[in-house]
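Starting off, we have a lone chain in the form predicted alone, written out as structure tokens.
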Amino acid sequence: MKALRLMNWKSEPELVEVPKPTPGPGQVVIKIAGAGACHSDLHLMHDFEAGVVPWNPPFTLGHENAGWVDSIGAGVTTVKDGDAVAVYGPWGCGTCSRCRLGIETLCENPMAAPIPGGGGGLGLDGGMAEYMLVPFERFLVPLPANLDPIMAAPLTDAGLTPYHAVRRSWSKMTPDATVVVIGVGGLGHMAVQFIKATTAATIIAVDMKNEALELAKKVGADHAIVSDDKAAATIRELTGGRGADVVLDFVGAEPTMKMALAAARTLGDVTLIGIAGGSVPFSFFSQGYEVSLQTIYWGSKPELIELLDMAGRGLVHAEYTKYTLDNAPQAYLDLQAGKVKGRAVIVP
């Protein structure tokens, strides 16, 4: 079968012909629906080298993937051939205390996972081929009836980090408060539809492209603005001088960070998901009273559950643009430029 693989650090991915897996116990194998594709795989791509993370090349990128259960190895009880399922990415030891709450991207013995601080797509095998092998059936969960598949890829990841960021600050996502998503792409534009669809506070889109402006405005911002200088100055405006209760900032980069610090409101939350590599000064008098800066990292699988369920009512739903698997290192090069529109799914 066709695979796209990393074959070595600071290197392209290759179109590939690799053997069909085979489950072995407790195993399984899903015929790919559809295949994310991610700008974390840009930074294994190019960033990344040996020792840097405890697993090397050549494995087949993505890792966020949905399809259908081709076969499965003995034991397995939970899914059957034909089932629609969703991969959940993050794959931990499953018996840390973390891990047993479904979170396993913070699983506390990673050295015993499949692979330490890794998936599939993230040093082993990913869905960026014609079939994939999960290791564990708990990796597996059910899609809604009336949800596509290739709608469900993009969410494990595009869908879930955003849902989870959202989820850590639904307390004080009140009627009254003021939400700022910074960076309305690929996760962005789904951190949107989470608060619209789950809240009623007022959302604020900042981006610098029209169009990503205009996606925010279709699926639920209540304003967008330009992310420039003014903009933390904007929302203070937009927001009768308060600031916002909490800011999500999609990109990382130090410009974005200064004006979520300089948005927040006293008591809100900041938090960071994009990867652009900023930093900012943090001290007591940096950003207003009692405001918290804080990380994430995915989601966990009980979030993707609760995700997929919207997804299949119709309440939130991923903007992407599909390429074939012969066409799939073409979604790099147009994601490394900006080019896609939402999410790149591959679908081989």
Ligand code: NAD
Given for the second form:
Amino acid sequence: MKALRLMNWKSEPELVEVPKPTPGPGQVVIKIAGAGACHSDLHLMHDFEAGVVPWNPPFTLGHENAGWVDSIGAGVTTVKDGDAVAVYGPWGCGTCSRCRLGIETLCENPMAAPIPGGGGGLGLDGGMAEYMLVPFERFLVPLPANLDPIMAAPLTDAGLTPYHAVRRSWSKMTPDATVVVIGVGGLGHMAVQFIKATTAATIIAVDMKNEALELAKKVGADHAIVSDDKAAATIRELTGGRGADVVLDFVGAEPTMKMALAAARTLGDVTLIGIAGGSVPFSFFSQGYEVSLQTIYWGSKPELIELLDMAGRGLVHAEYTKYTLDNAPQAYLDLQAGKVKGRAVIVP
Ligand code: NAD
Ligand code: ZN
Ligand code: ZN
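Show the form predicted in complex with the named molecule, please, because up to now only the form predicted alone has appeared in this conversation.
Let us now look at the entire complex, which starts with that chain.
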């Protein structure tokens, strides 16, 4: 079968022939319906080098995956051939206290995981291929009957990560609150919808691209403003001088982090999701009193189950553009050039 593989650090991925995987005991092979192209893959291809993570290329890309069960190994009882499933992407040890809660992102015994700190598309073979090996059946979540399996793919990361971020600050998203979403791409356009579907807060979206601001409005943002050095002041104006109760930064560059701190209301949350690598000084007076700063890494399996349910009921959806496997390299070029609206999804 064909697969899009990262062969070396600091290189572009290549389409190559690899054998179709077969499931061992407890394992499942899925036929891929869709595999989302995440901006993190661009960081992986261009910024990572040996020693940054405890694994190395070659491996097949694609860490947001969904499809149908193709074959099961001995002892698998929770899925059967043909079932529509999403793959929970962060793969931990399965037995530490975090993993038992379904928070495999924060596994405390990563040396016992299929690969330490990684998963399919992150050190092990991912979903940018016709078939993908899932090493434990617990990583599969059944899809609601009404949910398009292609759309389910981006929901496992472009959906799950912002849902986790939104959920973490729910208590501050009161009906009179304002939430700012910086960067309305694959993740950000889902964040707007989760805020809209689960709270009555006012949403201000910030991006550099007109198409992204239009998308933000379409999926529920109350205001959409251009990302520049006046954006924090505009957010203050729109909130009667108070500032935003929650700021979600899906870029993570120095200017967006500065904007986030400058726009946050006292007692607010500033959450860093984007991994552009920016940093800002943090001191007693660098932001309003009692502002919390936090990072977010992906999300938990219970959260994935919740958001797939919401998507199955039509409360949220992923905007996506399909690319064939042969055209997968183009998907990353388009993502790099900022030409993708919503998510690029590889459909083999
Ligand atoms: P994307 O390329 O689809 O979207 C990024 C958006 O940000 C685009 O709309 C772009 O126009 C906008 N943007 C860029 N610079 C901006 C600026 N200065 N001000 C305002 N908007 C700006 O990317 P994505 O796949 O949605 O990923 C977003 C970020 O989240 C990436 O850094 C990615 O690596 C990271 N990520 C983090 C996690 C996590 O667990 N923390 C998970 C997945 C992705
Ligand atoms: Zn990702
Ligand atoms: Zn664990």
